[in-house]
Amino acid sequence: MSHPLVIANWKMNLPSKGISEWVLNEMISSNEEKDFEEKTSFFKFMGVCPPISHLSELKTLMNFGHFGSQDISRFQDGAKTGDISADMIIDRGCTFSIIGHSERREFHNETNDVVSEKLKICLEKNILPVVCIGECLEDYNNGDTLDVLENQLKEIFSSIISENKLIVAYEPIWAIGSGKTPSAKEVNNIHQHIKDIVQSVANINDINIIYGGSVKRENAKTFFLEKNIDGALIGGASLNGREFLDIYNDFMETL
(Lines of atoms letter the chains of each structure in order from A and count residues from 1; the text may use other names and numbers.)
(Lines give C-alpha, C1' and ligand atoms only; values in the text may rest on other atoms or scores of the structure.)
Protein backbone atom coordinates (compact mmCIF):
# COMPACT_ATOMS: atom_id res chain seq x y z
CA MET A 1 0.00 0.00 0.00
CA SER A 2 1.17 3.50 -0.76
CA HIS A 3 1.41 6.18 1.90
CA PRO A 4 0.05 8.45 3.20
CA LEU A 5 -3.75 8.13 3.11
CA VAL A 6 -6.93 10.17 2.91
CA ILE A 7 -9.50 7.89 4.55
CA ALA A 8 -13.29 7.90 4.39
CA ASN A 9 -14.67 6.56 7.67
CA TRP A 10 -18.39 5.99 7.16
CA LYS A 11 -18.81 4.77 10.75
CA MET A 12 -22.23 3.11 11.24
CA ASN A 13 -23.66 5.00 8.26
CA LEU A 14 -24.15 4.60 4.54
CA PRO A 15 -24.27 7.39 1.93
CA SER A 16 -27.79 8.83 1.83
CA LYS A 17 -28.22 7.97 -1.86
CA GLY A 18 -26.64 4.53 -1.59
CA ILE A 19 -23.23 3.04 -2.27
CA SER A 20 -23.68 2.78 -6.04
CA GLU A 21 -24.51 6.50 -6.26
CA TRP A 22 -21.48 7.32 -4.11
CA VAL A 23 -19.14 5.36 -6.37
CA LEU A 24 -20.58 5.54 -9.89
CA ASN A 25 -22.01 9.04 -10.04
CA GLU A 26 -20.11 10.94 -7.37
CA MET A 27 -16.67 9.32 -7.71
CA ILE A 28 -16.09 7.66 -11.06
CA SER A 29 -18.13 9.94 -13.33
CA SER A 30 -16.35 12.95 -11.85
CA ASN A 31 -13.07 11.55 -13.15
CA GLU A 32 -14.35 10.07 -16.41
CA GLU A 33 -11.56 11.74 -18.40
CA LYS A 34 -9.10 9.34 -16.79
CA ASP A 35 -8.82 5.77 -18.00
CA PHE A 36 -8.86 2.95 -15.47
CA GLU A 37 -5.08 2.59 -15.34
CA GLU A 38 -4.74 6.27 -14.53
CA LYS A 39 -7.51 5.96 -11.92
CA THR A 40 -5.67 3.15 -10.16
CA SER A 41 -2.56 5.29 -9.91
CA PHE A 42 -4.41 8.48 -9.01
CA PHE A 43 -6.35 6.88 -6.16
CA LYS A 44 -3.36 5.11 -4.59
CA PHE A 45 -3.60 7.32 -1.50
CA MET A 46 -7.35 6.86 -0.96
CA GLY A 47 -8.81 4.55 1.69
CA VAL A 48 -12.45 3.75 2.45
CA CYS A 49 -13.80 2.17 5.64
CA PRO A 50 -17.46 1.24 5.16
CA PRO A 51 -19.47 -0.82 7.63
CA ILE A 52 -17.98 -4.29 7.24
CA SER A 53 -21.35 -5.70 6.13
CA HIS A 54 -21.24 -3.54 2.98
CA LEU A 55 -17.60 -4.03 2.05
CA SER A 56 -18.28 -6.62 -0.67
CA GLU A 57 -20.78 -4.34 -2.41
CA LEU A 58 -18.33 -1.45 -2.33
CA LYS A 59 -15.46 -3.57 -3.66
CA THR A 60 -17.62 -4.78 -6.56
CA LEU A 61 -18.24 -1.19 -7.64
CA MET A 62 -14.91 0.40 -6.79
CA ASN A 63 -11.82 -1.29 -8.19
CA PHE A 64 -9.34 1.31 -7.02
CA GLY A 65 -8.04 2.70 -3.74
CA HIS A 66 -7.68 0.69 -0.54
CA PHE A 67 -10.28 -0.82 1.74
CA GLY A 68 -10.09 -0.87 5.51
CA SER A 69 -11.90 -1.93 8.63
CA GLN A 70 -13.18 0.52 11.23
CA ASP A 71 -11.82 -1.74 13.97
CA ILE A 72 -10.47 -5.21 14.69
CA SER A 73 -10.67 -7.48 17.71
CA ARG A 74 -7.76 -7.74 20.10
CA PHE A 75 -8.37 -11.50 20.01
CA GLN A 76 -7.30 -13.81 17.20
CA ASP A 77 -10.37 -16.08 17.30
CA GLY A 78 -12.60 -18.03 19.67
CA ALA A 79 -15.74 -17.37 21.71
CA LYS A 80 -15.83 -13.60 21.30
CA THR A 81 -19.36 -12.84 20.12
CA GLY A 82 -19.59 -9.79 17.87
CA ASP A 83 -15.83 -9.36 17.37
CA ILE A 84 -14.22 -9.23 13.92
CA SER A 85 -10.74 -10.72 13.76
CA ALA A 86 -7.75 -9.58 11.75
CA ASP A 87 -7.96 -12.69 9.56
CA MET A 88 -11.62 -11.95 8.82
CA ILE A 89 -10.92 -8.46 7.52
CA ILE A 90 -8.00 -9.75 5.48
CA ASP A 91 -10.34 -12.31 3.89
CA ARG A 92 -12.66 -9.39 3.03
CA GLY A 93 -9.85 -7.62 1.20
CA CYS A 94 -8.92 -5.05 3.85
CA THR A 95 -5.31 -3.87 3.90
CA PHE A 96 -5.59 -1.46 6.83
CA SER A 97 -7.62 -0.94 9.99
CA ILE A 98 -8.52 1.98 12.19
CA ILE A 99 -7.87 1.19 15.85
CA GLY A 100 -8.42 3.18 19.02
CA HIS A 101 -10.98 5.62 17.62
CA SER A 102 -12.39 7.89 20.33
CA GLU A 103 -15.86 6.45 19.74
CA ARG A 104 -14.53 2.97 20.52
CA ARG A 105 -12.94 4.36 23.65
CA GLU A 106 -16.14 6.16 24.70
CA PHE A 107 -18.80 3.56 23.88
CA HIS A 108 -16.77 0.37 24.35
CA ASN A 109 -14.42 1.46 27.14
CA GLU A 110 -11.28 0.72 25.14
CA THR A 111 -8.07 1.64 26.94
CA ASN A 112 -4.61 2.41 25.61
CA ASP A 113 -3.58 -1.12 26.61
CA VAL A 114 -6.33 -2.59 24.44
CA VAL A 115 -5.28 -0.37 21.54
CA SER A 116 -1.70 -1.55 22.00
CA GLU A 117 -2.84 -5.18 21.78
CA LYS A 118 -4.68 -4.41 18.54
CA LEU A 119 -1.62 -2.62 17.18
CA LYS A 120 0.52 -5.71 17.78
CA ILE A 121 -2.01 -7.89 15.96
CA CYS A 122 -2.06 -5.50 13.00
CA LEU A 123 1.72 -5.56 12.73
CA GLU A 124 1.81 -9.35 13.10
CA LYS A 125 -0.80 -9.80 10.36
CA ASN A 126 0.72 -7.17 8.06
CA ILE A 127 -2.34 -4.92 8.33
CA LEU A 128 -1.54 -1.21 8.18
CA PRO A 129 -2.67 0.20 11.55
CA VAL A 130 -4.26 3.65 11.76
CA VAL A 131 -3.87 4.41 15.46
CA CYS A 132 -6.18 7.15 16.74
CA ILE A 133 -5.25 9.46 19.59
CA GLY A 134 -6.69 12.75 20.82
CA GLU A 135 -7.53 14.97 23.77
CA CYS A 136 -10.85 16.21 25.17
CA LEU A 137 -11.90 19.87 25.20
CA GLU A 138 -10.99 20.33 28.86
CA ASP A 139 -7.45 19.09 28.23
CA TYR A 140 -7.15 21.36 25.19
CA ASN A 141 -8.41 24.43 27.06
CA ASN A 142 -6.03 23.70 29.94
CA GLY A 143 -3.07 23.52 27.57
CA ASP A 144 -2.52 19.84 28.32
CA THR A 145 -2.77 18.50 24.76
CA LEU A 146 0.86 17.46 24.37
CA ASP A 147 1.00 15.79 27.80
CA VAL A 148 -2.21 13.82 27.13
CA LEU A 149 -1.00 12.69 23.71
CA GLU A 150 2.40 11.73 25.07
CA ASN A 151 0.78 9.54 27.73
CA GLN A 152 -1.42 7.83 25.13
CA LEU A 153 1.49 7.24 22.77
CA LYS A 154 3.78 5.84 25.45
CA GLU A 155 1.13 3.39 26.66
CA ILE A 156 0.31 2.25 23.11
CA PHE A 157 3.76 2.16 21.51
CA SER A 158 6.25 1.32 24.27
CA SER A 159 8.51 -1.58 23.28
CA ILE A 160 6.93 -1.90 19.81
CA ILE A 161 9.51 -3.02 17.27
CA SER A 162 8.49 -3.32 13.63
CA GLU A 163 9.75 -2.70 10.13
CA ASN A 164 6.13 -2.23 9.03
CA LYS A 165 4.79 1.20 8.20
CA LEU A 166 2.06 2.65 10.35
CA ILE A 167 -0.19 5.68 10.59
CA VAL A 168 -1.16 7.72 13.63
CA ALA A 169 -4.38 9.72 13.30
CA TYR A 170 -4.54 12.77 15.54
CA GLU A 171 -8.24 13.39 16.21
CA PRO A 172 -8.95 15.92 18.96
CA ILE A 173 -12.14 14.59 20.51
CA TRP A 174 -13.63 18.06 20.81
CA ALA A 175 -13.30 18.60 17.04
CA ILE A 176 -14.97 15.39 15.83
CA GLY A 177 -18.31 16.30 14.27
CA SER A 178 -18.35 19.69 16.00
CA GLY A 179 -17.33 21.90 13.10
CA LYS A 180 -14.50 23.26 15.28
CA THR A 181 -10.85 22.60 14.51
CA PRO A 182 -7.45 23.66 15.77
CA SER A 183 -5.47 25.76 13.31
CA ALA A 184 -3.44 24.01 10.62
CA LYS A 185 -0.22 25.40 12.10
CA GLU A 186 -1.17 24.09 15.52
CA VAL A 187 -1.91 20.64 14.11
CA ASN A 188 1.38 20.67 12.21
CA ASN A 189 3.32 21.27 15.42
CA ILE A 190 1.36 18.60 17.28
CA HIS A 191 2.11 16.09 14.52
CA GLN A 192 5.83 16.74 14.84
CA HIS A 193 5.54 16.11 18.57
CA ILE A 194 3.66 12.85 17.92
CA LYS A 195 6.34 11.61 15.54
CA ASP A 196 9.11 12.48 17.99
CA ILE A 197 7.38 10.64 20.86
CA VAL A 198 6.65 7.49 18.84
CA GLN A 199 10.22 7.30 17.58
CA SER A 200 11.54 7.78 21.12
CA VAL A 201 9.56 4.88 22.64
CA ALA A 202 9.30 2.46 19.70
CA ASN A 203 11.52 1.12 16.95
CA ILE A 204 9.39 1.99 13.91
CA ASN A 205 10.95 2.54 10.50
CA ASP A 206 8.21 4.58 8.87
CA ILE A 207 5.33 6.60 10.31
CA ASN A 208 2.80 8.98 8.80
CA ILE A 209 0.61 11.33 10.86
CA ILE A 210 -2.82 12.24 9.52
CA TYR A 211 -5.44 14.60 10.93
CA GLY A 212 -9.13 14.01 11.66
CA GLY A 213 -11.83 16.14 13.22
CA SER A 214 -14.33 18.18 11.18
CA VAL A 215 -12.25 18.00 8.01
CA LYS A 216 -14.28 19.29 5.07
CA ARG A 217 -13.73 20.80 1.65
CA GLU A 218 -13.53 24.34 3.02
CA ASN A 219 -10.58 23.63 5.33
CA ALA A 220 -8.90 20.46 4.05
CA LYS A 221 -6.27 22.08 1.86
CA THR A 222 -5.04 24.34 4.67
CA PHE A 223 -4.12 21.18 6.56
CA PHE A 224 -2.60 19.40 3.57
CA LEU A 225 -0.25 22.30 2.86
CA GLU A 226 1.50 21.75 6.20
CA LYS A 227 4.72 19.71 6.22
CA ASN A 228 3.77 17.27 8.99
CA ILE A 229 0.16 16.56 7.97
CA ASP A 230 0.27 13.46 5.78
CA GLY A 231 -3.43 12.98 5.02
CA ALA A 232 -6.80 12.92 6.75
CA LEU A 233 -9.34 10.68 8.46
CA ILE A 234 -12.72 12.00 7.37
CA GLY A 235 -16.09 11.17 8.90
CA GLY A 236 -19.27 13.05 7.97
CA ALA A 237 -17.86 14.73 4.86
CA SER A 238 -16.94 11.34 3.41
CA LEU A 239 -20.59 10.30 3.12
CA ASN A 240 -20.89 12.61 0.13
CA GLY A 241 -18.76 11.13 -2.64
CA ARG A 242 -18.38 14.43 -4.46
CA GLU A 243 -17.16 16.26 -1.35
CA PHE A 244 -14.81 13.44 -0.41
CA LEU A 245 -13.40 13.41 -3.94
CA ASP A 246 -12.90 17.18 -3.83
CA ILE A 247 -10.98 16.80 -0.57
CA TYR A 248 -8.89 14.03 -2.09
CA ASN A 249 -8.17 16.11 -5.18
CA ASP A 250 -7.03 18.97 -2.94
CA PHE A 251 -4.69 16.54 -1.20
CA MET A 252 -3.20 15.33 -4.49
CA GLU A 253 -2.52 18.92 -5.54
CA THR A 254 -0.30 19.41 -2.51
CA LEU A 255 2.00 16.41 -3.14
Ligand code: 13P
The other form holds:
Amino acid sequence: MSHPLVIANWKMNLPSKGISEWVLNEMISSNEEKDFEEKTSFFKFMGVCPPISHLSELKTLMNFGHFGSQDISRFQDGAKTGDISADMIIDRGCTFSIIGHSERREFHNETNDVVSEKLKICLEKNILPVVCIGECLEDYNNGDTLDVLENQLKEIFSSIISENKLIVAYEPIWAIGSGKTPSAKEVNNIHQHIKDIVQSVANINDINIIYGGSVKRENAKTFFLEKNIDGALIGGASLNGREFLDIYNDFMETL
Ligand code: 13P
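Counterpart to the form predicted alone, namely the form predicted together with the named molecule:
Full assembly next; the chain just shown is listed first.
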Protein backbone atom coordinates (compact mmCIF):
# COMPACT_ATOMS: atom_id res chain seq x y z
CA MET A 1 0.00 0.00 0.00
CA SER A 2 1.34 3.40 -0.91
CA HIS A 3 1.47 6.18 1.63
CA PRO A 4 2.00 9.94 1.66
CA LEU A 5 5.53 11.27 1.49
CA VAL A 6 4.96 14.78 0.19
CA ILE A 7 2.52 16.29 2.63
CA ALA A 8 0.72 19.63 2.66
CA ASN A 9 0.14 20.97 6.15
CA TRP A 10 -2.22 23.92 5.77
CA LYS A 11 -2.10 24.57 9.53
CA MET A 12 -4.91 26.98 10.55
CA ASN A 13 -5.04 28.47 7.06
CA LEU A 14 -7.01 28.00 3.89
CA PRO A 15 -5.71 28.63 0.38
CA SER A 16 -6.19 32.33 -0.33
CA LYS A 17 -8.30 31.70 -3.44
CA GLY A 18 -10.38 28.99 -1.78
CA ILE A 19 -10.36 25.22 -1.74
CA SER A 20 -12.06 24.63 -5.07
CA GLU A 21 -9.58 26.91 -6.87
CA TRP A 22 -6.72 25.08 -5.12
CA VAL A 23 -7.94 21.70 -6.33
CA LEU A 24 -9.64 22.35 -9.63
CA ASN A 25 -7.55 25.11 -11.18
CA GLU A 26 -4.19 24.89 -9.47
CA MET A 27 -3.93 21.16 -8.86
CA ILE A 28 -6.00 19.32 -11.44
CA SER A 29 -5.94 21.54 -14.52
CA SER A 30 -2.48 20.39 -15.58
CA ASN A 31 -3.47 16.78 -14.96
CA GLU A 32 -6.82 16.99 -16.65
CA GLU A 33 -5.91 14.48 -19.28
CA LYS A 34 -5.27 11.80 -16.64
CA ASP A 35 -8.20 9.49 -15.90
CA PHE A 36 -9.20 8.47 -12.39
CA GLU A 37 -6.91 5.43 -12.25
CA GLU A 38 -3.93 7.36 -13.55
CA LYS A 39 -4.55 10.15 -11.06
CA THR A 40 -4.85 7.71 -8.18
CA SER A 41 -1.58 6.12 -9.16
CA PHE A 42 0.24 9.38 -9.88
CA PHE A 43 -0.80 11.02 -6.60
CA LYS A 44 -0.16 7.99 -4.41
CA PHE A 45 2.61 9.74 -2.48
CA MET A 46 0.69 12.99 -1.92
CA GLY A 47 -0.96 13.78 1.41
CA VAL A 48 -3.01 16.81 2.44
CA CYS A 49 -3.81 17.93 5.99
CA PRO A 50 -6.38 20.72 5.82
CA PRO A 51 -8.05 22.10 8.94
CA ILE A 52 -10.35 19.23 9.91
CA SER A 53 -13.38 21.53 9.51
CA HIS A 54 -12.70 21.69 5.76
CA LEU A 55 -11.78 18.08 5.11
CA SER A 56 -15.17 17.06 3.67
CA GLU A 57 -15.17 19.95 1.21
CA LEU A 58 -11.66 19.06 0.07
CA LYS A 59 -12.50 15.39 -0.26
CA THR A 60 -15.52 15.99 -2.46
CA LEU A 61 -13.28 17.88 -4.90
CA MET A 62 -10.18 15.74 -4.68
CA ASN A 63 -10.65 12.03 -5.26
CA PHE A 64 -6.96 11.16 -5.23
CA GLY A 65 -4.06 11.35 -2.77
CA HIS A 66 -4.26 10.73 0.99
CA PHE A 67 -5.93 12.81 3.66
CA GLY A 68 -4.57 13.35 7.13
CA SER A 69 -5.21 15.30 10.26
CA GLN A 70 -2.81 17.83 11.77
CA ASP A 71 -3.13 16.28 15.21
CA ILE A 72 -5.19 13.78 17.20
CA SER A 73 -6.26 13.55 20.79
CA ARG A 74 -4.20 11.42 23.13
CA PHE A 75 -7.52 10.21 24.57
CA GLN A 76 -9.83 7.67 22.96
CA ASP A 77 -13.17 9.35 23.76
CA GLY A 78 -15.21 11.07 26.46
CA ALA A 79 -15.30 14.48 28.12
CA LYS A 80 -12.30 16.12 26.44
CA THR A 81 -13.65 19.39 25.08
CA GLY A 82 -12.06 20.46 21.83
CA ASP A 83 -10.32 17.17 21.16
CA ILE A 84 -10.81 15.03 18.06
CA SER A 85 -10.21 11.32 18.48
CA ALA A 86 -8.44 8.82 16.28
CA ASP A 87 -11.75 7.07 15.52
CA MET A 88 -13.27 10.38 14.45
CA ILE A 89 -10.53 11.17 11.97
CA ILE A 90 -10.70 7.62 10.59
CA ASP A 91 -14.43 8.08 10.17
CA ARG A 92 -13.74 11.24 8.12
CA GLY A 93 -11.41 9.32 5.79
CA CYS A 94 -8.01 10.20 7.23
CA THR A 95 -5.35 7.54 6.91
CA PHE A 96 -2.53 9.40 8.61
CA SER A 97 -1.93 12.06 11.24
CA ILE A 98 0.79 14.55 12.03
CA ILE A 99 1.70 14.36 15.72
CA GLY A 100 4.12 16.38 17.84
CA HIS A 101 4.39 19.35 15.51
CA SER A 102 6.53 22.07 17.10
CA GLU A 103 3.53 24.43 17.01
CA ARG A 104 1.59 21.94 19.18
CA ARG A 105 4.56 21.78 21.51
CA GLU A 106 4.92 25.58 21.65
CA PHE A 107 1.29 26.69 21.88
CA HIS A 108 -0.24 23.68 23.62
CA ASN A 109 2.66 22.61 25.82
CA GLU A 110 2.86 19.15 24.32
CA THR A 111 5.73 17.13 25.70
CA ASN A 112 7.48 14.09 24.27
CA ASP A 113 5.41 11.94 26.65
CA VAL A 114 2.19 13.29 25.15
CA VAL A 115 3.54 12.69 21.64
CA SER A 116 4.39 9.15 22.66
CA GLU A 117 0.80 8.56 23.84
CA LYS A 118 -0.49 9.86 20.51
CA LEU A 119 1.94 7.63 18.68
CA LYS A 120 0.62 4.59 20.53
CA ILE A 121 -2.94 5.46 19.61
CA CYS A 122 -2.00 5.89 15.95
CA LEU A 123 -0.28 2.52 15.86
CA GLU A 124 -3.15 0.82 17.67
CA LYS A 125 -5.71 2.30 15.27
CA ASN A 126 -3.66 1.79 12.13
CA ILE A 127 -3.28 5.49 11.45
CA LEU A 128 0.05 6.22 9.82
CA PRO A 129 1.85 8.54 12.27
CA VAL A 130 3.98 11.44 11.02
CA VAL A 131 6.04 12.14 14.13
CA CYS A 132 7.62 15.61 14.15
CA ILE A 133 10.90 16.37 15.87
CA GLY A 134 13.35 19.26 15.56
CA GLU A 135 15.78 21.52 17.34
CA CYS A 136 15.63 25.27 18.05
CA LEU A 137 18.11 27.76 16.61
CA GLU A 138 20.21 27.91 19.75
CA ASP A 139 20.67 24.14 19.75
CA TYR A 140 21.55 24.23 16.08
CA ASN A 141 24.09 27.02 16.56
CA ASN A 142 25.65 25.20 19.50
CA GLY A 143 26.06 22.05 17.43
CA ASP A 144 23.60 20.17 19.67
CA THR A 145 21.16 19.09 16.98
CA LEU A 146 21.89 15.37 17.11
CA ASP A 147 21.76 15.25 20.91
CA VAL A 148 18.45 17.09 21.01
CA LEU A 149 16.90 14.83 18.37
CA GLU A 150 18.21 11.73 20.09
CA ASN A 151 16.64 12.81 23.34
CA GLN A 152 13.28 13.51 21.66
CA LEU A 153 13.31 10.19 19.86
CA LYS A 154 14.23 8.21 22.97
CA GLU A 155 11.42 9.79 24.96
CA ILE A 156 8.86 9.30 22.22
CA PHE A 157 9.82 5.80 21.07
CA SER A 158 11.21 4.02 24.10
CA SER A 159 8.12 1.99 24.90
CA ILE A 160 7.09 1.35 21.31
CA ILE A 161 7.35 -1.94 19.49
CA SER A 162 5.51 -2.11 16.22
CA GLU A 163 5.57 -3.68 12.83
CA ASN A 164 3.55 -0.78 11.44
CA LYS A 165 5.01 1.66 9.03
CA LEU A 166 5.77 5.13 10.33
CA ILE A 167 7.12 8.47 9.19
CA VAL A 168 9.37 10.82 11.13
CA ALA A 169 9.35 14.44 9.98
CA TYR A 170 12.54 16.30 10.80
CA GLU A 171 11.51 19.94 11.13
CA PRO A 172 14.15 22.28 12.58
CA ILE A 173 12.06 24.87 14.43
CA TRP A 174 14.22 27.71 13.14
CA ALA A 175 13.55 26.67 9.53
CA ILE A 176 9.76 26.73 9.81
CA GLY A 177 8.34 29.73 7.96
CA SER A 178 11.70 31.53 8.08
CA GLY A 179 12.98 30.97 4.54
CA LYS A 180 16.13 29.44 6.07
CA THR A 181 17.05 25.76 5.85
CA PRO A 182 19.96 23.51 6.73
CA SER A 183 21.75 22.26 3.62
CA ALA A 184 20.40 19.16 1.93
CA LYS A 185 23.63 17.33 2.84
CA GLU A 186 23.22 18.22 6.51
CA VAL A 187 19.62 17.02 6.46
CA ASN A 188 20.68 13.82 4.77
CA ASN A 189 23.18 13.04 7.57
CA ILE A 190 20.68 13.93 10.26
CA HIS A 191 18.08 11.62 8.70
CA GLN A 192 20.52 8.71 8.79
CA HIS A 193 21.05 9.40 12.48
CA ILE A 194 17.27 9.54 13.10
CA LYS A 195 16.75 6.23 11.34
CA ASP A 196 19.51 4.56 13.35
CA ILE A 197 18.10 5.79 16.65
CA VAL A 198 14.49 4.80 15.93
CA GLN A 199 15.62 1.35 14.87
CA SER A 200 17.76 0.88 17.95
CA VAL A 201 15.26 2.30 20.46
CA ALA A 202 12.02 0.92 19.11
CA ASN A 203 12.94 -1.87 16.79
CA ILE A 204 10.85 -0.35 14.02
CA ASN A 205 12.21 -0.99 10.58
CA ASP A 206 9.55 0.30 8.24
CA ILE A 207 10.30 3.98 8.55
CA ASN A 208 10.55 6.95 6.21
CA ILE A 209 12.14 10.25 7.16
CA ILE A 210 10.82 13.40 5.54
CA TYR A 211 12.05 16.99 5.88
CA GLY A 212 10.02 20.09 6.74
CA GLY A 213 10.91 23.77 7.09
CA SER A 214 10.79 26.37 4.30
CA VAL A 215 10.52 23.80 1.51
CA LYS A 216 9.72 25.71 -1.68
CA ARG A 217 9.76 25.02 -5.38
CA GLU A 218 13.30 26.47 -5.60
CA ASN A 219 14.88 24.14 -3.06
CA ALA A 220 12.66 21.04 -2.98
CA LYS A 221 14.55 19.00 -5.54
CA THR A 222 17.91 19.45 -3.83
CA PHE A 223 16.40 17.75 -0.78
CA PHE A 224 14.66 15.01 -2.75
CA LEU A 225 17.90 14.09 -4.50
CA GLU A 226 19.48 13.02 -1.20
CA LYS A 227 19.37 9.33 -0.36
CA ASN A 228 17.93 9.62 3.16
CA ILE A 229 15.35 12.32 2.44
CA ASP A 230 12.19 10.44 1.60
CA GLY A 231 9.81 13.36 1.12
CA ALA A 232 8.69 16.67 2.61
CA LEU A 233 6.22 18.24 5.03
CA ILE A 234 5.25 21.57 3.55
CA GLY A 235 3.51 24.49 5.20
CA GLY A 236 3.38 27.88 3.47
CA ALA A 237 4.20 26.69 -0.06
CA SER A 238 1.41 24.10 0.08
CA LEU A 239 -1.25 26.79 0.24
CA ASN A 240 -0.57 27.48 -3.40
CA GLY A 241 -1.83 24.43 -5.28
CA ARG A 242 0.33 25.12 -8.30
CA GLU A 243 3.53 25.37 -6.23
CA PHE A 244 2.61 22.29 -4.22
CA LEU A 245 1.99 20.36 -7.43
CA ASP A 246 5.32 21.55 -8.87
CA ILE A 247 7.10 20.34 -5.73
CA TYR A 248 5.27 17.03 -5.99
CA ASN A 249 6.28 16.68 -9.64
CA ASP A 250 9.90 17.32 -8.65
CA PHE A 251 9.59 14.57 -6.06
CA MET A 252 8.17 12.13 -8.59
CA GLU A 253 11.04 12.88 -10.97
CA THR A 254 13.59 11.85 -8.36
CA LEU A 255 12.06 8.43 -7.68
P1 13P B 1 6.82 26.00 6.22
O2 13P B 1 6.90 25.12 5.00
O3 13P B 1 5.85 27.11 6.10
O4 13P B 1 8.20 26.42 6.67
O5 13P B 1 6.22 25.07 7.40
C6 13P B 1 6.82 23.87 7.67
C7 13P B 1 5.94 23.13 8.60
O8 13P B 1 5.85 23.46 9.77
C9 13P B 1 5.16 22.01 8.04
O10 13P B 1 4.58 21.25 9.05
